[in-house]
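Listed next as C-alpha cells is one chain, alone, in the form predicted on its own.
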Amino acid sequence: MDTKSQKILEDSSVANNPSRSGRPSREEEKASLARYDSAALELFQADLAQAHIRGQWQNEVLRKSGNAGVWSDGSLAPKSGGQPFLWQWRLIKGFLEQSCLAVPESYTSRRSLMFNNPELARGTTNTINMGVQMIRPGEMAWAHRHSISALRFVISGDPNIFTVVDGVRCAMETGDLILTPQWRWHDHYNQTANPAIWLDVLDGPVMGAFNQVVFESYGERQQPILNYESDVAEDGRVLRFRFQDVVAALAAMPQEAVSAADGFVYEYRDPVTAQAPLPTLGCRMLRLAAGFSGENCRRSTSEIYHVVRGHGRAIIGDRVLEWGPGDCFALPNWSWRSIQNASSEEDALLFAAHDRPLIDMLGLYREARG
C-alpha cells in the first residue's frame, strides 16, 4: 500500500475511535468519511485489486445506477437478463437451407442455428439456449451425449423421422415434443424425402455457469435400437409427448380454466411423476382464443416461444414484437409483458419453454400483475 493510502487509513482510524471507549459521534463519522475523497478511494481499491480482493461497497453501484429494481415487499429485484427479441421464420428457413450447403456433413455435431440474445455474450436468455435444427432426407445425426439437457419441438416431422434416446426409438411427428435428458445417448434419423426440422431448447447457459459442460461421442455413427414400440425410457421417464394429445387436452379445457395472462395453458408433465419434463426446463402450450389480449404480468422466470400457428403480438416493456407462424422470440426474466392474438376469428397456438423448475428449486419464483 502506498504512503498516501496508508495515511488516510491511519487518519480514519483515529477519527473513528476518538476515545477507544465508545461509538464515534455523527459529526466524527462525517469528518472521517470526508477524508476519503474519490482519488484516495480509487487508490485503495487499486491496492485491493492487485491482491485479488474487492470491497463489497463497490457493488453499491447497482443501487445507484438503476440496474436493480425493488419487489413489492421492498427487497431488491434482478435486472432482466437480455432483451426481448424475435427471430422471423422466413430468415430462419433461408439460413437452414444455406447451412445444408455450407455444412454438408454434420458428423457428431449438429446443423443447428442457435439464437443469441443481442444483450448476452451467449444464450437466448440467461438460462436457455434456443435454436432450429435441420437434417436432410436420408441423413442421420451421429450419436453422442452431454451433460446439457435438451428438448426438441418438431416443426416439420413424420413417423419416419425419429430420435433414438438410450436405445428407445421416438417418432418425431409435427408438433411432438421429444426429450433428451442429460447424459443420455441420442441420435437423429430422417428416413423421408423431405427435410426434418425441429426446435432445439437446451439448458446450456446454466451448465456453463456451473462449469459442468461435458460431451462424449458414442464412438460409432449410431447406437443400437432396442425398443421400437415405446416412448418410455428404461427408468420409466416419458420421452415423447404427442402433439395430438396436447391439442385434444387444450380443446377440452372449460372456459373457467383460462388464464388471464396466458389463455388456455397445457403444462407438459410426466404422467407418472407429475414433474416437469427436465429438472431445469419446463414446457407449455398456449392456446390464445380469437381476440385474446393477455393481462400484463411479469415473472422471475425467462421463457422462449415458438409460434405453431396464428398471428399476434407480444408487448414486452416498451417493445412490440409482431409474430406469425414459425417465428421464435425470447422473453427475459422479470419483464412486463402482454401476449395478444391479432385475429378476431382464429385461435393462435404457441409452444413455450421456461426455467421455472430451476427457479422453483432455488425458491426464487415470483410474479406480479399490473
Given for the second form:
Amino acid sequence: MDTKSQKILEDSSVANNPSRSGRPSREEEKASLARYDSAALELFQADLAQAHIRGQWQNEVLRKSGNAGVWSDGSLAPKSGGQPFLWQWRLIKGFLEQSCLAVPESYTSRRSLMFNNPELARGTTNTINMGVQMIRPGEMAWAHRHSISALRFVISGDPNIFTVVDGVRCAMETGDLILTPQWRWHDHYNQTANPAIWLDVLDGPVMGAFNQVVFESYGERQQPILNYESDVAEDGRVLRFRFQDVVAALAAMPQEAVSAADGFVYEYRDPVTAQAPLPTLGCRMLRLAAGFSGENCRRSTSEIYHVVRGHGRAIIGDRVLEWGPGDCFALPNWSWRSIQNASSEEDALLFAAHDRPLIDMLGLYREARG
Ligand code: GTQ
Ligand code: FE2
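Swap state to the form predicted in complex with 2,5-dihydroxybenzoic acid (GTQ) from the form predicted on its own:
Starting with the chain above, the whole complex follows.
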C-alpha cells in the first residue's frame, strides 16, 4: 500500500532512533514530541482513522487524566469518575408525588426516579445507580426479573408493604434492607393506607459496561408466594436485613471501634457466608456521634449515600454538600472526602452502598488519609 502520508514520512528528514538502553534521552523525547506537530504525522493519523485504527500514542487522555494522584504504594491513581452531587429530599419528594400523577400505573416498569451524575453518561457513580421509588396505597409493581442486581433501603415502610423475591415474601419496614439478586422474580406491593417509599440501588452501570442487561416480564401482576414466614431464599441466602438489628449492633459497638473517617460502621454481611449482600455491591450504615468530624480520606471505591437521620456536611473534593434527612449523594471513586455531623446533640445515621466487592476482586482497593 502506498498512501500519501507514507510518501511524506519517507521524504521527511526527521530521524527517530531511540536509544536501545531503556529510557529515551531528553533530546529523543523532544524530537518525538516535535513529530506530533508535523504535517506528515497528521496525515498518517488521518490514514489510520480511515482504516478504523488509532495509534496508542494519540491517547493523550491516558497520560493527562491518569496522573490525578499517587496511591500509598506509589502507583498512579485515576481521576475520579463523575461529580460529587446531592439530590435533596425536598425535591425528590415533590417529584415522586408528581410522578404518581404522570404515571398512574407502571405495570412492569417502576415509578422510580433515578439519579444521573451530571458528569457521567450513565449512573449515579461510575458503577452504581441510585433512585427513589414510590408505590401508592393498594398499588402493585408487577413481577419481572433482570440481570441487574438491586437492593432496596426502605424510607417509608410498614409491616404490610412487601417485596416478593422468587416466592419469598419480605416485609419492608422503615430502615430495612431488601435484596433482589440478579435474575430473581420480584414484585412489590403496598397494603397500607400510606405511600411506600424506598431507595433503589442497582449495579446497572457495571452490567451496561459488560453489555449484559437482560429483562423479562413475569406475564402476570404477581408471582405466587411460597414462603410467608422467613426472609431467607431457597439457597439459604438472607434477603432482608432488619433496621432494628443494625441499630442495635451500632449501639453495642465500643468506643474503640470508631473509625476516624466514618464513625461507627456496620457492614452488612450475609450471616452464613459473611459475603457482601450482592456480588457487585456492599452496604454499610454509618453512625456519626454528635459533633463527629471525620478525618479526610479517599478510596478507590465509589459510593452512594442516603441520610437516614441527622444533619451534617460532606466535603468531597472542592464541594461542600449540606445534608439532611432523606437527602442522597454520590461519592465518586478516589475523591477526597470528610463527613461531619452538624449537631452537637444528636447522632446521625447514613446508609451507604459501595462497589468494594468488585474492586477487591480486581485487586484494586486502596485508601489514603490526608
Ligand atoms: O423495583 O424492580 O429503580 O427493576 C429500577 C429497576 C427499580 C425494581 C428500579 C427496577 C426496579
Ligand atoms: Fe426490578
